[in-house]
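Listed next as structure tokens is one chain, alone, in the form predicted on its own.
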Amino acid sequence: MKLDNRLSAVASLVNKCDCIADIGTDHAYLPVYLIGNNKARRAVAADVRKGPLDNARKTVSQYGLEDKIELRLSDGLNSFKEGEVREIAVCGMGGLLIADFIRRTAWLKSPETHLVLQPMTHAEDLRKTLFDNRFYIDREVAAADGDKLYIALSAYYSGRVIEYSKADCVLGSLVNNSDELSRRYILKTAAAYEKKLAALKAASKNTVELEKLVLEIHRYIDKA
């Protein structure tokens, strides 16, 4: 199995584990890896719609880990009990979605569970219901397929509070990353924000508190 950039930058950052479990599993790329490569010894492969699922069922077959990989119906990670996995991926979802699944998940929230998210949009979201939840990023990273670019990040609960800016939110631990895409991909949030700030100028609409992010935002950037 050969992953796509995308799906690399998550594989990543997952760390050698018993059992993963992959929601928005899709055609079970990411786990069928996981166990090819050692860094995972199970996994149970979780969609919310049947139609994934049989995506999935089709590649578990065809690199015969029927034995090692469940396949579950699962919105978000509803049908899964606390203990029963300590690696999570959460992947090809918007931010905000995932976000939901960290809100109402309780047993999330224990020192052991290692979260692996990579959201679609709104990562700025995400970041701030993980501070809010009192988990904290250790690490992201960025990913390019095509002219797209993508993160990744890799989260877990600390019982602290933790404190940070819209800016933290915005770009999260990036602006610590030297590599190139990183600094693509900070530059084009960036540009995006002073897009926003420059719409509502025109329309004459109240941007006090956008240009305060806006500049924190640069004050990042120039630091790095």
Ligand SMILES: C[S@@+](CC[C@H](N)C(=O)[O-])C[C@H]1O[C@@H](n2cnc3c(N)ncnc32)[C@H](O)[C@@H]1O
Contents of the next structure:
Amino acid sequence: MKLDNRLSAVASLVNKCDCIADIGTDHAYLPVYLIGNNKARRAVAADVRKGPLDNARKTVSQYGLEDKIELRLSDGLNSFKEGEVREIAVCGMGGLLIADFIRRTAWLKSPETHLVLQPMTHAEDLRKTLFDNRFYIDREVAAADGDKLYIALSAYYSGRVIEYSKADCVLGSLVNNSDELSRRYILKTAAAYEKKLAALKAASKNTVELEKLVLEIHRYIDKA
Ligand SMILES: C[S@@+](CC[C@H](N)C(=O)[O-])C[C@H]1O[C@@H](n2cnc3c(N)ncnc32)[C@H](O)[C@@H]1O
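Follow the form predicted on its own with the form predicted together with the ligand, if you could.
Following is the full complex, with the preceding chain placed first.
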């Protein structure tokens, strides 16, 4: 099993574990890869729809992993018992949906839980939800497939109030990285906020908050 760069970035953040839950698994590429590379002994590959689970069944059978990968119909983590899995990946979905899973699954708030999340959109809202729910982001990576840039992040529950700024939500832990892709992602994000600011100014709208944010983003970029 060879993963694309986006899922490879996700796999790089997964800890070696007994069991990984892959929420929204579709073809089950991630769990098959993690078991094949001795990062997980077994997995629960979950999806809210039957069609993707049928895709997963085909991959699992192709790799002869029926005894190691359980397929489960589940809306988010709803079909999981409290604490049943501690290593959890949620990838390839919108950040708002992933944030919703976190908000509504109270048992995730345990220091034993490790989340590996790969939002396709609204990464800033997902980070905010993590911080508001006392998770901290310890690592974040950027990946590129063709022209598209992605991020994946690793988060743990801290139990402590997390102090954060708007720029922390927008840039996350990517500011701690020195690689080219992280830099590209940060500059692309900064450019998107600058464009928004210019549009608001052109429309004579109130830009005070956005101007503060753009300045803050630039302070991060200059420090990096
Ligand atoms: C774009 S695919 C991503 C597949 C894989 N995780 C990846 O990153 O390549 C999104 C998958 O999430 C599933 N999904 C959407 N909403 C979900 C929910 N509420 N609970 C579980 N899975 C969901 C979809 O059915 C689909 O299979």
